[in-house]
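In structure tokens, one chain follows: the form predicted alone.
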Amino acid sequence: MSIIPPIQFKDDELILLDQRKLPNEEVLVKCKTLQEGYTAIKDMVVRGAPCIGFTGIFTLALWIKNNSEFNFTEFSSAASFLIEARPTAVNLKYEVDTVLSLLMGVKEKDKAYDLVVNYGHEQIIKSEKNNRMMSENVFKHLRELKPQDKYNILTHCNTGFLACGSIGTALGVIQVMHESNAINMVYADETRPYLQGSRLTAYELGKLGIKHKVVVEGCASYLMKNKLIDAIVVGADRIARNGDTANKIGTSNLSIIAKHYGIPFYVVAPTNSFDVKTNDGSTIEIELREEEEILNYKEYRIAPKTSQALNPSFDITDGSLITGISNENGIFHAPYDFKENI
């Protein structure tokens, strides 16, 4: 089955695969303005920390294209506005700040536009190489920790090409293992309330021809107690200096259960997901999303009309519960103390 790129930039347009429509429809959304890029990020047309970052880069290119002159002060205001679309995912701020640094002192509109577009394309190409490296780090460590021919892997949320625009992070580990014929079964958490696991991870696993089953989050203890899981791999939206990791809500639960049953628990993320200026997870802003994502399923109300909901999009996994954190520079183990040169 053919794989449609989740993010493309060509002919002065940002083209996104609408992940809200998957797996039943493969619909492309075209963005031509800053507001349209902001909305695509906010409404989760595009999602996954790396792809959010890439979308931020190209959205800033659209702003430059749509203005008659390049004014750095006005551009900085547009950049600050864009960051607010998804405040928890550090990749967006990282890429926006990098673009601001890249354009410091630039006055010509065409030069600014070309610099940003070229930087965006370079980052996507770079991510393919880096994600494969960090995936291989985990596979190698798991093989050393638990030598066996094939493995059963549990993953949470979505961390493949839809999230990364490339091989993926945690799902990249699964893809690398599959290429070595080392996967027996992948269990994909459905990932409430937005169902990234059942809608998107299962979609990707099907595209890659990897044997899998979708499970509810509440199944985790059952799987581990019955020795159906050899390891857990997840991604990250932000990693603090001490290894505390912000990821999709439900990740922390998995790490606690894995610790109880002695199951290796890996976090896989690029260096731009590391926030070494944040000492620990207690100060990471947790995005609260609309109540309707829990109270409704699409247009159907599934809770009483009088009910309210609390919908944090992320939780914090304690660094002490993580077997290994892998990025393109290697795999790290607790106690964590990430420095600027990770």
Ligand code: MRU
Given for the second form:
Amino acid sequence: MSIIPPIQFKDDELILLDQRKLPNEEVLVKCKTLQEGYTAIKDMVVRGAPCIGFTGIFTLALWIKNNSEFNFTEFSSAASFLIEARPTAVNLKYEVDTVLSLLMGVKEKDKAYDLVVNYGHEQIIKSEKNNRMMSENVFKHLRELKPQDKYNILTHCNTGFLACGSIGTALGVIQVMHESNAINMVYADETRPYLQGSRLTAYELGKLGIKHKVVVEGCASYLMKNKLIDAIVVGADRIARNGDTANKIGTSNLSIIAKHYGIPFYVVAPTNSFDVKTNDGSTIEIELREEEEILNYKEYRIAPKTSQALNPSFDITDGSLITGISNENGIFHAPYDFKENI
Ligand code: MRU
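Next up, the form predicted in complex with this ligand, please; the one we just looked at was the form predicted alone.
So here's everything in the complex, that chain up top.
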């Protein structure tokens, strides 16, 4: 199995696997400036909350490289600009804020650059172990809740190595279960309009040799009513103190249908996807994307020329509908009340 890393930082260049072109073409995009890193995040060359955060770190390193001196005030403005690229996933803000605190008091450009680059690499390495721990928590909980040899799992959007730079969150659960020969079938829903499910999750599952079927999102109720799903696993872009979870648009629908049919619904995310300063989901900013993503399919117009569209990229799943929220420190259950050191 050959897997191209979604993010590499080598010889002062940020190299991203262009996720817009997958699965048909594996094209690398090189970024050398803050603006190029910003655009790559905004245009979704790279995507998925953890990878957006890692890209943010390396993009700040590029800014340092391109300036003759390291001026913290100017660096802070560049950091504020970068956070705006995609507002919902808190990982970008988390990583940018961490880099800012890391460089507090640093005066030398070379020192600042090395600190940021090393921090970026460390975060990617650390995520491998953390993703595995949070994934194992879910598998263990599911096995206790519903003891059986093999499971049918439904997942939404893309949460594997393309989104996380490592085994992934919800897809990490699927990989861990696959390693224990506990997967019967994975249903990857398409995830309109960007098709992260049919393009990216199916691509990853194929590389991992995991049996899967792509389904349309409207299939969720059919699947659950016909007892074809044992559990649902999804990732998160931001988790509020009370467990309300922002994730790819359509996640909330799944949680409501799952509640109706009594199917366990898990959220899997690293601690830096938690935003405990936000009390509940009502104040989480939901990114609104271009109408064309819905009205067109690639260059081909599918809606009438006069139609408009509304394209919120995320929705909020009520914490009360989530069976368990897992991170590297454990698995938690409703009522949620996450504190600073989760
Ligand atoms: O718009 P995207 O593709 O960046 O959205 C990604 C998701 O919503 C993922 O489910 C989420 O980031 C978790 S990834 C581990």
